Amino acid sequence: MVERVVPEERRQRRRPTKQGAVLSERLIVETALRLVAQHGAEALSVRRLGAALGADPSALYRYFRNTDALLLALADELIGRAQEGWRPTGDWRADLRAIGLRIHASYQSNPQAALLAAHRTTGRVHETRAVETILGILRSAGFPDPLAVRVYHAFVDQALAFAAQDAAALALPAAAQEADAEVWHQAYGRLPADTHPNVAATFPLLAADMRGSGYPFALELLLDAIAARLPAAR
């Protein structure tokens, strides 16, 4: 899309598309996520999105100024999905753990979109609600504001970094994923103990652990470090 400002009063389109649906921001975002999941980043074009919606591509300008605005909406949608159904428990550590795992899982559910969106700051409704929620958890737990902000920063960056890395692995073709997994057996499993004693000694554990994401354990390590700061903060 090229940048083109459309007046607010003209952004809503109530005539059904060729598919029989009425265009809305949510329908466009959901369709874009589906196309990206199926075809990757190249699917995020006004032409392909218009064809999938059965609408004239120009109608999309009523809702999004350009493709970057649409991309930010996709990013915000993934953040929103991570918050669906979450309820605070009052235990700051349990609440942060649940939010972190939910963020990670949301991005893994659509790895192609995660590659495009995990590093973006949207400023949209779902993201701002998440920032407010996480800061509220930390401040209610007794973290002073300067420390709450730094903990928030580290917590969110860790979740998004792992989400992006794991999404990149999931976005690989199946053959490449299998080849990467096999390296642990074909390369590391054959390293001799006289040259690589530590790898040889831990290989069965290493190969098993590398099958999954390192995020859950990394999250626990971060939560331990956060908890260690709380008594001093109080």
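Numbering follows the first chain given and starts at 1. Take the two forms, superpose them, and find the largest set of C-alpha atoms that agree within 1.5 Å; that set is the rigid core. It should be emphasised that the depicted structure is a prediction, and the values quoted were computed from it without experimental measurement. First, how it differs from the form predicted in complex with a further copy of the same chain.
- Positional change of D209 between the two forms stays under 2 Å at the C-alpha, relative to the superposed core.
- Relative to the superposed rigid core, the position of the CA of L33 differs between the two forms by less than 2 Å.
- G189 is not among the residues whose C-alpha shifts by 2 Å or more between the two forms once the rigid core is aligned; its shift stays under 2 Å.
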The other form holds:
Protein chains: 2
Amino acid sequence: MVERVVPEERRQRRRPTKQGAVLSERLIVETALRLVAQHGAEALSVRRLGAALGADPSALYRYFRNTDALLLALADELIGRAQEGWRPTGDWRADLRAIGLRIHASYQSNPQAALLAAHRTTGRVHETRAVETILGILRSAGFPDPLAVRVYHAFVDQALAFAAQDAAALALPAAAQEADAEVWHQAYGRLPADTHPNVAATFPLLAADMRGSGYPFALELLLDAIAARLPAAR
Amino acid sequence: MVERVVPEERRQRRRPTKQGAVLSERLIVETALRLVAQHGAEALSVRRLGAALGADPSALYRYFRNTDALLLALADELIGRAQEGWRPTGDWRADLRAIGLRIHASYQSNPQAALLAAHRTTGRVHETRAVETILGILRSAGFPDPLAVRVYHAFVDQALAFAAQDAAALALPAAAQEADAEVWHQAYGRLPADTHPNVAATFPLLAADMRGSGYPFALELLLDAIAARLPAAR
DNA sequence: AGCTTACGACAACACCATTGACGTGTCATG
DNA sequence: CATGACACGTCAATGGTGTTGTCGTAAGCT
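What about the form predicted in complex with a further copy of the same chain, after the form predicted alone?
In what comes next, the whole complex appears, and the chain from above leads the way.
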């Protein structure tokens, strides 16, 4: 097969499609995100995306070598949106907290796409910038390189894992979402104290706490532990 | 469409297929798990499963209303297998670590099914038993109820989130898996020191560390932080 | 022994990603 | 301003997917 993809920056000719659309990597990514947001993850197919763009499906292969490459571009776009407008404060702990919460929030804003994208390594610009930033925060805070790398890994994986996990809940149909919450109260609210004493004793607390995401507290705990491993400065 | 599925317990006639196999829910689930284990996640299709069973693909629809129902059955089977044989030691930290790693490991053993399971609250016996156990460990370790509940939430969500995250990576088509690994060397190995000094400085460490899961270290950090919040005993 | 019907098989449908071939509109060159 | 090269949108085809309407037959009841 001949390589059909021309890198975006080297693209010169832009011929409109029969329906008048002028394609670009940007337009394709944005249309794909819109498609997923409006009609769910399963609505994202080359054929449907082509239709939404007003182009033949195969035209997409002039921009992405396959659907995997497109998916990576979507993932990178989400990472990029998470970083928009953020500036480091110089306080490593505050900065890490902000980045973690921003990644989480960005993925929640498009749960369907987040589910597709959260577990990929893109190697694209937004991602490499985020990696560079986080590593910079840790190294200039005084973590020696081997520790900085391990901490980076745990921090990033946890942010992405929670983001995907919470996105999955949001991605459920609204009806199924409420039904799930109901089932939770039904099943756990009625567990008898003789077989499940600990659940029974803490049920009101549990029910209240499980409403929200576990991420903010888990992040705080992670930051606690990281701080404890920071070699005493001075 | 007519409902084709007859519940397993009410099944009476067992007609062999042309190739002589006698189908059952058990046989189908076990064959499916074997198929995935031997030939990878992408080998699991209705057609291939039918072929592996020695039956027409459409015969499966006499046992499962669709592939989602089949995958749920696979997931349920895995949950059952995972909990076998674990006993608490009385050391809260060792017990939590063991539970976390067990959940993680069992999901890795069949990523495809794990992806479905990790995002759903079943409220069924295996799940409620796990909740009861973890809460019991925390409460008898001396955590006051409100803290025990928050810690429980963070711990469980972390385990499930990482399990799903790492399962997702394993469930990718082999090609995408290799692509992700390649990206680390291609994209991150070539980032110039003037734009990405921190990545450039730590690249060998990074490439080595990112090969494995971030969970074991993230779990250890979480346990560190939890221990630090345990009210001094005595 | 005969009847009912469960269940396996067949064939078809609608969708999917991907690719080779083609021709036209766009741009760089002169 | 004309021209030639070729980028890129289009077409058509391939081989995959899950799913379903229909049918015959053999299993198991009476």
